[in-house]
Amino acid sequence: MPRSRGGESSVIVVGAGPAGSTAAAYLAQAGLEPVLLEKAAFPRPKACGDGLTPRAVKELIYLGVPIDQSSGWMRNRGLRVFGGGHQLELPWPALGSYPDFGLTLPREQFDQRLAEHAVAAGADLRTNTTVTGPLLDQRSGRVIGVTAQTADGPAEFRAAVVVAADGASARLATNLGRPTKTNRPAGVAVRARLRLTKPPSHPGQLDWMESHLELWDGVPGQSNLMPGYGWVFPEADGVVNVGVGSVSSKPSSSRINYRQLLRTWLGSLGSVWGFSPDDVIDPPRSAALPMAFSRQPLYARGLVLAGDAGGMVSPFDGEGIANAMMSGRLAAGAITQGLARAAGTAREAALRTYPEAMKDALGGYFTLGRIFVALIEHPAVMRLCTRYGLPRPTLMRLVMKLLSDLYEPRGGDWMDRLIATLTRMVPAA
């Protein structure tokens, strides 16, 4: 079958999620006119908690994406944590390096806005385009483009550099022999959206993102404890994103029926939040959470891995959007520098600064996260932490900074300095 026209460009970005659209936007701002290939059409559903920590908000501000509340963004003050019979409100820390608020927005809207932002900057977005494999230079083995299935038939897209931002499946990387590392944590999560049918039981409840360290099938402390953790993230227009998940120190498959777990937990939450399982407006969707640079190298032979394709979800809190957007920003910077140089050694040196920058930013932190997951996956350790840790506000503020990666990398208070020291002491992931 003859191939339809694809095209040639300086950079191809595969996947218009947070990592891909961010990379495309920065590349376009630099004048490189990237082609952004997306297998679906917008808006498209995604399994996600829809919650953005201040780190992700900072990336949105960097990129210049409007975040005013009139356009559907919902602000929150911090985390309300439940566990061990305790409840604690932890405001996002006031830091010079990060804003002191988080945001929520359904991923369907979030991804579409990022893609539109990239197009407005000059990216060439091609939707309904499924990438089927890499194109390789037969002599060097270098990636020189991708093959794809478009609405008009098969096509080839060629470029000097390809960014794989194709999500947890990472088909391009897997095709090129970059398998998942077996010594890295992995998570699974499932979420649903529900419409509030009556006001929540507590004043100010919508101002916080809730984190539940224990899941009960009825009244907390008076019913059966179930495996995993849960969240409730308020969104605009009386909608809440509710989800459950778990994390393990190795990417082994779990036998937990997460959808049933979510349905059971929804029943126990209803009296507090003002909904019932019948109020679901967006059915449960599940997602794998690849963590701690679980696929490497992040750059080799013309192919850059960004976001979930490189396994960049945090082992501490399961958050991936902030790291995905950071990877898109840093990848675009390295590519822009590389393409300003002649092909060969000089260009490769610039492109290799990308994995170095990512490991400088997250390598030590991810190693701490691997240790953290290995500890808390033991139920006895988790029970001790929730029972005796939550009643200590100072300790929990430290834990919040650590788990959300919100600390001053230089200077700051004693908590910031402690976390920064720990991340430097351990080897990079």
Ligand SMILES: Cc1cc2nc3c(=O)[nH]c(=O)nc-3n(C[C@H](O)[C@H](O)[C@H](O)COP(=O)(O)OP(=O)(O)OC[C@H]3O[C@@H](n4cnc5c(N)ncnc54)[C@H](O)[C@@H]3O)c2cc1C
The other form holds:
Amino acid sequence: MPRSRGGESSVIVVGAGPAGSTAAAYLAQAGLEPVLLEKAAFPRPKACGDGLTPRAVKELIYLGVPIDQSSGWMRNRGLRVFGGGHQLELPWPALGSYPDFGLTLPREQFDQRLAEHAVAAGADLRTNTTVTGPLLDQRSGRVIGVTAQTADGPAEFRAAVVVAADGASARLATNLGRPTKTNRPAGVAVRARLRLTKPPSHPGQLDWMESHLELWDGVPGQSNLMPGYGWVFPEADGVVNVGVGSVSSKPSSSRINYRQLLRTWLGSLGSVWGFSPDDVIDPPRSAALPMAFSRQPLYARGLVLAGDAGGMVSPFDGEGIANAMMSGRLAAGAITQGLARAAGTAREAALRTYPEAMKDALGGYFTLGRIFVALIEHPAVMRLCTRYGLPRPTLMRLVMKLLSDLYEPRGGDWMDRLIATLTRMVPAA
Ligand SMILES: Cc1cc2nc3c(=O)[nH]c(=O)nc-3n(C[C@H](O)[C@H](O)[C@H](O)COP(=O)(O)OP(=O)(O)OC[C@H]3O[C@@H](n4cnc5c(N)ncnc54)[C@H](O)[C@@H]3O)c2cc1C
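Output block for the form predicted in complex with this ligand, input the form predicted on its own:
Expanding to the full complex; the earlier chain stays at the top.
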């Protein structure tokens, strides 16, 4: 049956990344038949490390997305951290609240699977549909839909609620006067994917997500130490995702050429991993990492911000997928409650529970992250931390729990209780 160009629905979700597809899947499960508008067609490439910590795995399990290893997922046991001449294996913590393994899957496949999951639940996915702006109620200024460019020409989509899950560019939010907050940290990262042509140099090398705390602009130890970090995330079928990134306490543009830095780093990693720059199968791609709720309010006047559109990447480790999926889940919950009520005050009260829930979950943690970034952006502090911190396994287990947001929110051991107390002591971001 031919599809109408635009139309009316209960909810519009803009962007079928992890935030948008998760929101659409939960909304569809609740019987709301959301329209999911995506400018690209799947599969599409994406700049990402493809790494999922146990927090993201937990979201996949909530959602019911199959994660068995036969379908391209690669499991990992934790982080292998390198820095200051030390290396340390830190298994994901054994917690009641999270699984004890991480996963990788190329985003090309990951995003397609999540979008298909949303469609299977009942979402109406429209690919090749670029949202060009909001539709506003002239009297109240409330968002009542969006304009879009489809393969068949311009179209209008109308709904009671619109979810902006359009990623770091956040065009819809910007268009509606929700700019990036200048006092939030921001990151930039670049990655490439390579095929391994030699077996790993030591057993178990592919079981860990590698995190490198020192980046040199030439020969390691004999050149300049650059601000930032690097990673090697093993994927299925002998492929690795390799990238570098950095974070600063203000969203200013860095003068460092990170693509060049990645090329240099690939060269020095080659002796350990056995690859050369010629083994690149997916060329370098870079993007911004908006952090610590860098766009707010997360709900106002009919428009919900989810994932990168609301700046939800963790300032601690640059992870954004778990928070994007969590925001999609919590946004869908608040919208479902809101649409079950009459339009007006009662509905608005339900929709406003979404920013509250996000702040409860991540606000204190993001505030600690802002302090963390302000400290580690000084190379001297970072050098001290790697030199004196890495040789202390207990301290590093605490740091790992903090950096990956993996602690028991209630109870747990002394480390869990310490982190939970700290996140409650500071004001929400
Ligand atoms: C190099 C790099 C490495 C990273 N590595 C990791 C990692 O290993 N693990 C991790 O957890 N996070 C990582 N991140 C962060 C992570 O990629 C993001 O936080 C995550 O993709 C956010 O999901 P999202 O759904 O909010 O946005 P996106 O994934 O960006 O999805 C937005 C979607 O909206 C669509 N869209 C945009 N504009 C429009 C429009 N106008 N109309 C219709 N559709 C539109 C886009 O095509 C896209 O499909 C990395 C980021 C970078 C840059």
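Numbering follows the first chain given and starts at 1. Rigid core: the largest C-alpha set superposing within 1.5 Å between the two forms. For clarity, every value in this text was computed on a predicted model and none was experimentally measured.
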| item | value |
| --- | --- |
| C-alpha of Pro283 moved at least 2 Å between the two forms on rigid core | no |
| Post core alignment: Pro227 C-alpha displaced by 2 Å or more between the two forms | yes |
